[in-house]
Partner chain sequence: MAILIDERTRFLVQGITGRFGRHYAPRMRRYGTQILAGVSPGHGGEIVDGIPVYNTVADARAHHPVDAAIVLVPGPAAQDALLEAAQAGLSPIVALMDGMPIQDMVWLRHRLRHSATVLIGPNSPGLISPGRSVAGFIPPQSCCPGPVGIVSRSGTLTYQTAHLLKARGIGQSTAVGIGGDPVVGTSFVDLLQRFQADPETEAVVLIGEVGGTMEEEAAAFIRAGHFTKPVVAFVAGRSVPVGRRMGHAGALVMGRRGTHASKVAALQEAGVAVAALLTEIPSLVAARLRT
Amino acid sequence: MWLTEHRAKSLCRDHGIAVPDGELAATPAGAAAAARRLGCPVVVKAQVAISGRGKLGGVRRAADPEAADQAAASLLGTRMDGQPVEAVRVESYLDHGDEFYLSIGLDPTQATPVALVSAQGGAEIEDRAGAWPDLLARLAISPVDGLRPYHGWQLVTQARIPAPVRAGVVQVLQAMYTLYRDLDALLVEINPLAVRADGEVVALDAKILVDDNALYRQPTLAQERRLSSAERRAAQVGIHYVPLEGDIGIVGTGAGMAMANMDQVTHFGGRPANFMDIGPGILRGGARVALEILLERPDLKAVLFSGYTAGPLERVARDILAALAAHPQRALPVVVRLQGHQDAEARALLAGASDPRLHLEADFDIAARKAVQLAQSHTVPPWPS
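Form predicted together with its partner chain: give me this chain's structure on its own.
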C-alpha cells in the first residue's frame, strides 16, 4: 500500500524529520484557503502514487492564492498515469540549495533492508547513479542490529555529504529506519532532502510503501486504505483482485496460474481484464466472489476460470454455479478448466447444470484459446444499469 505524499510527510514530521508546512485540499477553494493560511508562494501537488509526477505536470508553483486555486482546479478530477487526482497538497515553497537522495528499502536479492544515500538527489538520480555509481552510497542493514548512528555516519561520509549537514542527515536516516521498521514498510524514500540556507535539512518529497501482509498490525494505515468495492470484497474473502483494462476476465488458483492464464490469453491474441488469484480453493466462497466480481463487470466479453489444485474442487464447482445462478441475466461466456483433487466430480457437477454460458475444457491451452475465441465473437448485451 502506497501512502500519499501528505500522509508520508505527516509521519516524517511525527518522527522528527522537517517537512514544509502543508495542508490537504480536495477543492480549488480549499487550496486557495490553504495557500492563504500558509503564506505564498506555495506548491500545489497532486496526491497520486505515481512516478515522475513532476514531469507529468502534477506539481505546480503558485505565487498567490488565486494561482493555487487555478493549479488545484487544473489537477483535481483529472487522472495521472491512470490514477484519479482526488486531493492536492498545498505546501509552503522553500528556498534551498543542495538536494540529497535518501532511501531505506528492501533488497530482495540479499533479503535485507538497504540504505541508499546520494549527495546528488532529484528526479534524475537513477540516470546519474547509472552513469556515476560513486555518487551512490549503499549499505545493507542487519534487521537484528538496525540502522545505527554509525551506519548513518558511514553513509554520509561515503556519499560525501557536506560536513556541516552530516549530523542532520544522520538523524534523518535514523528516523527513516524507524519509520521503515515500525510501519512494516518496504520503502521509505526522501527525494529530495533539501538543504536550506541555515543548514537545516527538509524533506521536500516522501514516498512510503507499506507491506500489505502486515496491515493487520498497522490498523491506522489499514483504515486509510482506499480500495474499490470489488477489491474490498475480494480482500474480505482472502483473494487477490487487480482490475486491468482488457475484456477477458481471469481466475486462477494461485498467483502463478493467474499470471500464466493471462500470458496464454495474451499469447492467443486476447486482452486480460484483470489478475485474480483465489488460492488453492480452500477458502469458502472465494471462487463465488471471484466470479461474481467478474460477472458484474459490464466491460467483459468472456471469463477464463482455469486452475489446478489439491483443494476441494467440488466446492469450487458449486461456487461457480452459485455465482452464475446469482446473475442469471448476465450472458457472459465462462470457460472453466479444473484439474486436481475431485476434478471428475467437479466437471460432472458443472456439466449437469446445463448452463449455456459454461464451457468446460480439460486442456490448459485449449481453454485459453477458447476464451479468446468467445470474446472475439461475443457481442456484449446491454447491461441493466
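Model, not experiment: these values are computed from the prediction. We call the rigid core the largest set of C-alpha positions that still match within 1.5 Å between the two forms. Residue numbers count along the first chain shown, from 1. What changes on going to the form predicted alone:
The Cα position of Q339 differs by 2 Å or more between the two forms after fitting on the rigid core. Taking the rigid core as fixed, one finds a CA shift for A62 smaller than 2 Å between the two forms.
Core-aligned CA deviation for A260 between the two forms: 2 Å or greater.
Go ahead and give the structure of the form predicted alone, now that the form predicted together with its partner chain is out.
Here we give the lone chain, stripped of any partners or molecules.
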C-alpha cells in the first residue's frame, strides 16, 4: 500500500520530522481557500501514489489563491499513470538551499533494511546516482540493533552532508527508521530533505510504502486503503492487478511472467495496460476474473494471456472460455500462450471453441508481437453470422 504524500507527511510530522504546512482539497474552490489560509505562494500537488509527479505536471506553484484554483482545476479529475486525481495538497512554498536524499527500504537480496543518504536530492537523483554511484552512502541495518545514532553519523559523514546540518539529518534518519519499523513499511523515502536559511531541515516530499501482507497489523491504514472495484474483485480471488494507461491487457501466471509479458509488449512497440499476476488465484477462478476485468475495460485493443506454470492449465483454459462466453459482445482479440502441466489439453479446448477472438500461439515472442500487431491495427475478427 503506497500512501499519498499528504498521509505520509502527516505521519512524518507525528514522528518529529518537519514538513511544510499543507491542507488537502478536493475542489478548486477548496484549494483557493487553503491558499488564503496558508498564505501565498503555495504549491499545488496532485495526490496520487506514483513517482515522478513533477515530470507529469502534477506539481504546480501558485502565486495567489486564483492561481491555486486554476492549478487544482487542471489537475482534479485527470489521471496520472493510470490513477485518478481526486484530491490535491496545497502547501506553503518554502525557500530553501541544499536538497538531500534519504531512504530506508527493504533490500530483498540481503533480506534486511538498507539506509541510503545522498547530499544531492531532487527529481533527478535516480539518474545521477546511476551515473555516479559514489553519491549515495549505503548501510545495511540489523533488524536486531536497528538504526542507532552512530549509524546515522556514519551515513551523513560518508555522504558529505554539510557539517552544520548533520545532527538534524541524523534525527530525521532515526525518525524514518521508527516509521519503517512501526508501519511494517517496505520503503520510507524523503526526497528532497531541504535546508532552510535558519538551518532547519524540512521534508518537501515523502513516500511511504507499507507491506500489504502486514496490513492486518495496521488496522488504521488498512481502513484507508482505497481499491477500485476491479482491484477489489482481483484481491478477492488472490490475484494481483495494477491498472496502467496502455491499451494491451496483460495476464501472467506469476509475477515474473507478468513482468516479462509487459517487457516484451513494450519491446515490440506496444503499451501495457496493466500488471496482472494470477498465480496465487489459479485454483480460485483467477483466470476468469482476470480476463473479465480486462474485457470490461473499454480502452483496451488487445489482451496477451501468456504463462508458464505447473498449475492445471486445462482449468485455466476453461476459465478463459467462461470469461469470453460471459462477454459475447466484447470484440477484443485475446492472444493466448500457455505452457506447462496440461498445456496440450488446454490448447485443444481453446482451439475447439472456435471463438474468433482467440489467437493461440506457442512461442513467447510471437505471442507478444501478435498482441502488439492486433492492438496497432485494431482489427477485430467478425463474429460468425
